[in-house]
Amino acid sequence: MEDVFSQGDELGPLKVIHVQEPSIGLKATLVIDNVALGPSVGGVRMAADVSTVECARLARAMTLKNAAAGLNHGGGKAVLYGDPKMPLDKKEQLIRGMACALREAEQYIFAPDMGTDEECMAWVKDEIGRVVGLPCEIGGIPLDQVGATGWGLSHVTEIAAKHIGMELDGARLVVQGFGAVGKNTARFLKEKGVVLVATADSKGTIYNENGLDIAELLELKKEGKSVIESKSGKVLEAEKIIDVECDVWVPAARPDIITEKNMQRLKTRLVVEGANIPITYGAEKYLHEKGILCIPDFIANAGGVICAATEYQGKCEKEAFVAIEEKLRANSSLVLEKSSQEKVLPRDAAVAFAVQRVKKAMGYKRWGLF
């Protein structure tokens, strides 16, 4: 995807907003991106090392990911700059801080994202009430917790198999990240027969042939430990996951982790994109030429934002699960039909299709963005 910060385009950004505060060390920036659809939804990514290029990139994603899911709702990303793994009270400070800055900013509601949880949405609630992605005791569906991305993502991976003929009972998983996004799809797929062989996170990658035990590595994760703790594999070099042969391979940590220069180690037969922009489009295009169906990021991965706006309407967990179930089956169906037909890649017959729906609302408006 290119720089839509630098460049800009049609769709926007509408919004380029920094927040600074150095006297408790808050450094931050929201995207909205396009507002057309209705307000903005997209998460709050903490870390130390994101930018306003990647947080504009991030929000460019939200605006094709809600069009596509048919949602009324637009594209957009905050990032706050700082390691999530901060004293409790030093990034409840943070968050508090970056709420209270972004109370005018109406067109924007917060969500979690990578590096923040239910607990901090809580605290985005106490402040300015603008949030989706709640605990469940102060009425929201915690979107991590179910696990509504890696439910979503399961399916898609299945639908996925079926277009190219692949038995998903007994299919070799990898997966890149083991957070809320990674070990949730390890778990929905194991339902479906799939076997996860070896996964990764920041200390490093555990692998083994036969099948790794997910249950241990859930655990593991729940006591705030690695995955190469476990006892069920081999410990590999973190960036070794990238080696490991597989029938689905689903990236579900940060950006830009297959690019040109390493997209010829991928040994697969599908990838399912948990992540959001994992995978550049040049590296896109040549898995594609490879034989290796790659399902984009804001299709595959629209689970969490379904999640959001459902719990936004004032509706049920239950509820839902069965919208992203039946939204994301219809629309891995519709890209993948599109890619056949027009033989192009399924990430430009999806960005074709949520861009058409993003026009059609600019038309209705005076000014186009907003």
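For clarity, every value in this text was computed on a predicted model and none was experimentally measured. Residue numbers count along the first chain shown, from 1. Rigid core here is just the name for the largest C-alpha set that superposes within 1.5 Å across the two forms. First, how it differs from the form predicted together with ligand NAD.
- If you fit the rigid core between the two forms, you'll see the Cα of E21 move by 2 angstroms or more.
- In the core-superposed comparison between the two forms, the C-alpha atom of P87 has shifted by at least 2 angstroms.
- Core-superposed comparison between the two forms: CA of G152 displaced by less than 2 Å.
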Second form
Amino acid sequence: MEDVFSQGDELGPLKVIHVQEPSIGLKATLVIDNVALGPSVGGVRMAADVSTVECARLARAMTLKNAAAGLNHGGGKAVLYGDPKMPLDKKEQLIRGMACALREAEQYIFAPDMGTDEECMAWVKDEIGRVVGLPCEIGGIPLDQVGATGWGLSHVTEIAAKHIGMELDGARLVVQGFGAVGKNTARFLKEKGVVLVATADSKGTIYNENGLDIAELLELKKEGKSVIESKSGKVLEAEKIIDVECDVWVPAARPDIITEKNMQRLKTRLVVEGANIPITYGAEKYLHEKGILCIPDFIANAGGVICAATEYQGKCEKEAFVAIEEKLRANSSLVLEKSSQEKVLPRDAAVAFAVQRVKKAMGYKRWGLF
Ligand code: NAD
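Can you now output the form predicted together with ligand NAD? The one shown was the form predicted on its own.
Time for the whole complex; same chain goes first.
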């Protein structure tokens, strides 16, 4: 078993809980990283190849994201081993089993992540009640449908553009990944005059230097088709999205997309990270030195978790959107200010202020971690 405690530090992890029930093929891990700010929130990731180490990394990312967003929640994450596309009745059994096995882990609030959705959260609610990201019929705010994370990214982009003296009206946008995060970012930025010149999904890239038809792209996605079926642009390979010249580049697909191997190819002025860990630290450093501003993931994409926390307080979608806008505009301004003043990467500035908040909260406790 991987030893995540030896890789831990003064912030955590507080608890690592493994559960299994061989009779139904259930195997899952929960990492509660830090609860100094309140009960931890973080999604349940379901995939065949998850690991305890991945779970611990993601739990720490949630500690920082929740702290930076000013939420009264600590960070946690759970992983469930299995193919998320398995027959639904089997998946339901695993999710319900996992929820029951973790019934006593009261410092963790379940939420959706890759491989799980609001229906899965409804099963968790039915079993143990401690969950966010529910279907709207039972009090949830469907955060992917309403575009909570994209809404936040559009505000962060506006603040960052202002910081580098870039006019958003007419700015060229490239979005990698046209899913819940990517498509809503494009949709909200269009309202600010931004022109989407290229986007990609796993099938390929679609490109038009004069602008793509976002309404058509949204319709294609609704029908379960790829963006490359759009008639508004030229089709390129998926990977070519990195080479398209633009003013704003938004990764909204997978981790580790820009690395030391391909970082020279980006031709943009601003990167706003929609996906989690889409750019390696070394590549972010290189881009910073080249004068390309990168807004780190846990600052830029916190709209989803702010929406979830708002739902947990029993508030509505409108209140979630107001909270996302206020918090992310203030946070991105703060990070940019600190980064300029202290001449450090925006990520380093952001980590420093998130850690400071967690440590301050830990200081009010008899023991720091619990
Ligand atoms: P999604 O599954 O709805 O969309 C992902 C998109 O990426 C799809 O269009 C898919 O085809 C595309 N894609 C996959 N591989 C690709 C590739 N190699 N090249 C180009 N496109 C590719 O997922 P999502 O919810 O939009 O999440 C996207 C990323 O943002 C993930 O890293 C996720 O962890 C992160 N994130 C999501 C939220 C949220 O609110 N959903 C919040 C914070 C962070």
